[in-house]
Each structure stands twice: as C-alpha cells, then as structure tokens.
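Heads up, the chain below is alone and in the form predicted alone; it's given as structure tokens.
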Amino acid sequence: MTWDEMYVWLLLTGYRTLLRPVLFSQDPERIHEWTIKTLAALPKPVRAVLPLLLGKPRNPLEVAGINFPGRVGLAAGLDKDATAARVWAPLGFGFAELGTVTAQPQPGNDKPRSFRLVTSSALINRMGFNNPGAHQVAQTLAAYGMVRGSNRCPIGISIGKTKVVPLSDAVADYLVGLRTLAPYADYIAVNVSSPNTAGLRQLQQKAQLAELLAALTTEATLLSPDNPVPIFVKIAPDLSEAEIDEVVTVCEQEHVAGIIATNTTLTRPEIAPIDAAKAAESGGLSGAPLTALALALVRRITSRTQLPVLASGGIMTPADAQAMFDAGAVLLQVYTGFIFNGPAVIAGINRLSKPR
C-alpha cells in the first residue's frame, strides 16, 4: 500500500467509524443543515489548516475558459443557498457548483423530503428547489468577496426554474437567474432535469430546448459580449439512447460550454431489500445505485459530441472516478459519495485517480 493509499484509508476509516455515525443517527434534512451552518461559521483559521490536513486538489485543466485547479467538484444540492461558498476549497475541491438557485424564493417541497438508504449507499430527495433566491445568493457571494474570475476555487451555480412559474414562462425565469447571478458565476449551469419540479424535464425536449439555451447564450453574450459566462446543461439519467443524442445536438448547435451528466434517476436499480421500504418513496434517486446509469450516460455523450463532459451521479469512490476518467469525462462532481465517504472521497480522487 503506498502513502496516498494509506493516507486515504486513514481519512475514510476514521469517518466512517467516528463522524459518520454520528451524523447518520439524526434526520437526514435536519443533519444537512447543521452541516452546512457548521462548514459556513469555520473561521479562517480553521479553513486555511484544513488543505493541511485533507490535501490539495490536483491535476489542473482548463475547460471552458476556467482554470480548474483539481478534477473533483462540488455537485449542486449540497451548498444551495451559497452559505458554504468559501469552504469547498479547503476540503479539497477544485471548484463547487451552488444551488439549484430559482429566480424567486422558495420553500420546495413538503418534509420529509430526504431519505438515507444507508446498506445501499444511496439517497433520495425530492427537496424541490427550497432557496433563498437569485438575489439573496448573490448577496452573499458579494458579502464573501466571490466574484467572477476571482475565485481560486471556480463557482458554478446552477439555476431551475421557479415552481410558481408556468412552463411557458420558463425561459423568462431562467433569464432573471442568469443575470443576478452571472456576476458571481465562473460558469451557470443549466438545470432543465430535477424529476422534484413538476415538468421541468419536459424542457429536456428538442424545441423547448432549443429556445432555453439559445435565449441562456444570447443574453450571456449581450451581459459580457468579450466574456460570456460559460453555460453547462445537466441532463437526467432517464433519457432514451434517441433523446440522449438529440440533446446532445442541441446543445452543440446552441453552443454551449460543455455537459453535465447527470442527475437523479427516478428508476430504482440495485437497492438491497432492507432498503426497499424507503426506496418506494418518491424522488431523485442518487448514490452508488447510480453509478452504473450514470457512466452508461457518460459514455454515450462522450462518443457523440467533443463537448467537455463533468461526469456526476455514483461517483463513490476513487475507482468510480477512474471509470469515468477513462469514459471521457474531464471534470467530476461529488454529493452523495460526499456524503457517505467523507472529504476521503475527495483527497482518494485527488489523489489516486489519473485523469486523461
């Protein structure tokens, strides 16, 4: 076993053994919270020994005009209100997408909405977009001092559409997120795929999604016309082989910056039986289930387009990263393995897996 082995069995064995337990024995919503309200008061002192302590990310690229200073990103659902905006990078990330952030404020959906399955690693929400809005997030990047190109650990921030908002006025209502968060944005991720909003995923079809992302790419060329932000869509598991590719095109025809694949499935693969109770709840499905669904749909996209890849969904461990390394993608993000495995997952990729 070399060092980076042995340093990274330390980490997830003393999480595993120590936090985790911890953390599992309350509600899965209410431990979330406290989480995030706990990583946001660190103070910097704390923040600035954490790299010492967890590892640096490593393996830098550049995708879309970004320099990346680490392969292991942030997924969005974790950090959505932005509170946690300045600790990613301390435990490792080389950048970390917020949100999903709606154009107004919302609560999402009834509680409870988030169940732990914990003998199959896995998750299932159907939180329904609960933020604070386009225009407190961007509150509190300002307060922060995040802005666009300063930021040593790149922020995306995904946007959905209101749930208030009728999908024909979708495209408005992306438009108001996209300009009060642009500023603070390295790149805007595209959220047409959450199964937690009623037909959202029905903007995933050609037309409707054709004019999303035309009217998403104009107005960032109109907002910074020498430096669009650059836009990612993410897209859900779920599609068909035909509807894969044709998002596919449209996105290349309305050039977007690149492909996040993917969400949650609303299918229910590999739950073991003890788990199967609360699998018959209704909601996004995320965790190691997913993972095989996830690099099948990376593999697809990456055989179809030169568009830039950020693989998300079942990235568990570093072996899962290698996978999707090895399928194409260029840039990973973590939740659910995050959640299960500890900041481990994220120094085990930084440090034991090869990117391309």
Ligand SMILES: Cc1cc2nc3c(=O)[nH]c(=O)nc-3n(C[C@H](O)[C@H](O)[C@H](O)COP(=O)(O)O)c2cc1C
Given for the second form:
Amino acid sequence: MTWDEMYVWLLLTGYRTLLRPVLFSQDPERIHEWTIKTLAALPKPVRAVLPLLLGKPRNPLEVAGINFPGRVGLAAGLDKDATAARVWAPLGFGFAELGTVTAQPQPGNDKPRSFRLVTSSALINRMGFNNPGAHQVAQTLAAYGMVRGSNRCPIGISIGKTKVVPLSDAVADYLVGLRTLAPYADYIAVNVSSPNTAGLRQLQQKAQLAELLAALTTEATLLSPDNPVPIFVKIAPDLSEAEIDEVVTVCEQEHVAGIIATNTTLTRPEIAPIDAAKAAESGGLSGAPLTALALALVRRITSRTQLPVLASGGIMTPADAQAMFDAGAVLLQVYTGFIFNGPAVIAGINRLSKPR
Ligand SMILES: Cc1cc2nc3c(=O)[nH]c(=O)nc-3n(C[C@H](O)[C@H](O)[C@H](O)COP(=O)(O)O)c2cc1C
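Form predicted in complex with the named molecule structure, per the form predicted alone context:
The complete assembly is shown below, putting the previous chain first.
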C-alpha cells in the first residue's frame, strides 16, 4: 500500500466508522440541511485548514475555456441554494455545480422525499427542485463575491423549469434563470433530465431540445458576446440508444460546450432485497445501482462525439472514477458517493495518477 492509498483508506475508515453512523441515524433531509448549514458557517480559517487535511484537487484541465484545478466536482442537488458554495473547494472538489435553480422560488414536493437504501449504497429522491429561486441564489453568490471568472474552484449553476410554468413556456423560464445567474456561473448546466418535475424529460426530445438550446446559446452570446458562458446539458440515463444519439446530434448542432451524463434513473437495478420497500418509493435512484448504467451511457456518448463528457452517476470509489475516465469522460461529478464515503472518495479520485 502506498502512502496515498493508506491516507485515503484512513479518511474512508474514519468517515464510515465515526461520522456516517451519526449522520445516517437521522432523517436524510433533516441531516442534509443541518450539514449544509454547518458547512456554510465554517469560518475562513477552518476552510483554509481543510485542504491540509483532505488534500487539494489535482490533475488540472481546461474544458470549454474553463480552468478546472481538479477533475472531480460536486454534482447538482447537494447545494441547491448555494449557501455552502465556499466550502466545496476546501473539501477537495475541483468544481461545484450548484442548484438546480428555477426562475421562481418553490418549495418542492411534499416530504418525505429523500430515502437512503443503505445496503444498496443508494438514494432515492423526489425533491422536485426545492430552491429559493434564481434571484436569491444570485444574491447569495454576490454576497460571497463569487462571480464568473473569479473562482479558483469553477462554479456551475444548474437551471431547471419552475414547476408552475407550463412546459410550453419552458424556454422563457430557462432564459430568466440564465440571465439572472450567468454573471455568477463559470458554466450553466441545463437540467432537462430530473424525473421529479412533470414533463421535464420531454425537453430532451429533438425539436424541443433544439429550440431550448438554441435560445440559451443565443442568449448567452447576447449577454457576453466576447466570452459567452458555456452551456452544458445534463441528460437522463433512461433514454434509448437512438434517443441518446439524437440528443448528442442536437447538442453538437446547437454548439453546447459539453454533456453531463447522467441524472438519476427511474429504473431500479441491483437493489438489495432488504431495501426493496424503499426501492418502491417513486423518484430518481442514484448511487451504486446506477454505476453500470451511467458508464454505458458515457461510453455511448464518447463513441459518438468529441464534445466533452462530464460523468455523473454511481461514482462511489476511485475505481469507478477510473472506469469513467477510461470510458472517455474528462470530468466527473459525485453526489451519492460523497454521502456514503465522505471526502475520502474525492481525495482518492484526486490521487488517481492517470485520469485520462
Ligand atoms: C437528493 C438528490 C437531489 C438531486 N437534485 C438534483 C438537482 O437538483 N439537479 C440535478 O441536475 N441533479 C440532481 N440530482 C442528481 C445528481 O446530481 C446526480 O446526477 C445523480 O445523483 C447521480 O450521481 P450519484 O450516483 O453520484 O448520486 C440529485 C440527486 C440526489 C440524490
């Protein structure tokens, strides 16, 4: 065992034996809110010490004109309102995708709406874009002095459709999100793949996607003609191969800067029998059961296009991360792996010697 491996093992064991049992003894959403509040309140000197403990991002890479100090980022949905935006870099992330943020504030679906499938190393959620709205998120980032281009750890902002806005008015709604948040985002992620907003995934269909992306890329250019904010598109793992190919073609035609694959799945693969009751909850499944599906999708996309692919879905260990890099992903995002394995998984991925 090398020193690096030993160090990651110690971090992992510490998290899984000391901290996780306490966190997992609480309701998932309540402890999530508490953790975000606690992280958001960490004073600057503590944030400054964290990288000494956890290690810094490694293997920098430029993608879509953005300098990423590391290859692994925070996936959308963990910091929906951006309050903990200053802590993700000190925790070892090379970038963070905040949100999903909608143009209007909204409460999301009724609780409970987040479930842990502990034996399966998975989560199911049907949050429904609970968030304070684009203006509030813009104010939070402005108060932190986090504006586009100023962040050592690039900030992506995921935008989605406000629930009460009909699908036929989705384009105008996404445009409000883009206009309000572009000054703060190193990239904008267009979320057309959450399973928890009725009809949202229809926006992945060819004509609708083309219309939406054309409007967003045009607006990005109008807002900042010399340096438009890059637009990434986040897709679902439940598309057929033909649909994936269609999405890729539209992304290329509409000059998006990258594809994020994937969001949570509505399918229920590889669930431990003990988790069967929770698996019956409606919502999107993430974590270990998603690994193979996400990997197959990343392979399919990278075999079809030169567009940068950001892999998300079931990256629970550095080995999962390596498989994504080997499949052609340039950057990674982690959500459920961070909940189950803590900062060790980020430190372990940062220490991969050959990310690509
Ligand atoms: C509780 C929860 C909330 C999420 N919210 C969002 C969201 O608002 N926007 C989004 O694009 N993805 C959201 N996701 C999906 C994650 O960003 C990620 O794509 C997915 O969980 C797969 O990665 P993982 O297996 O590492 O969790 C959410 C996931 C979870 C578990």
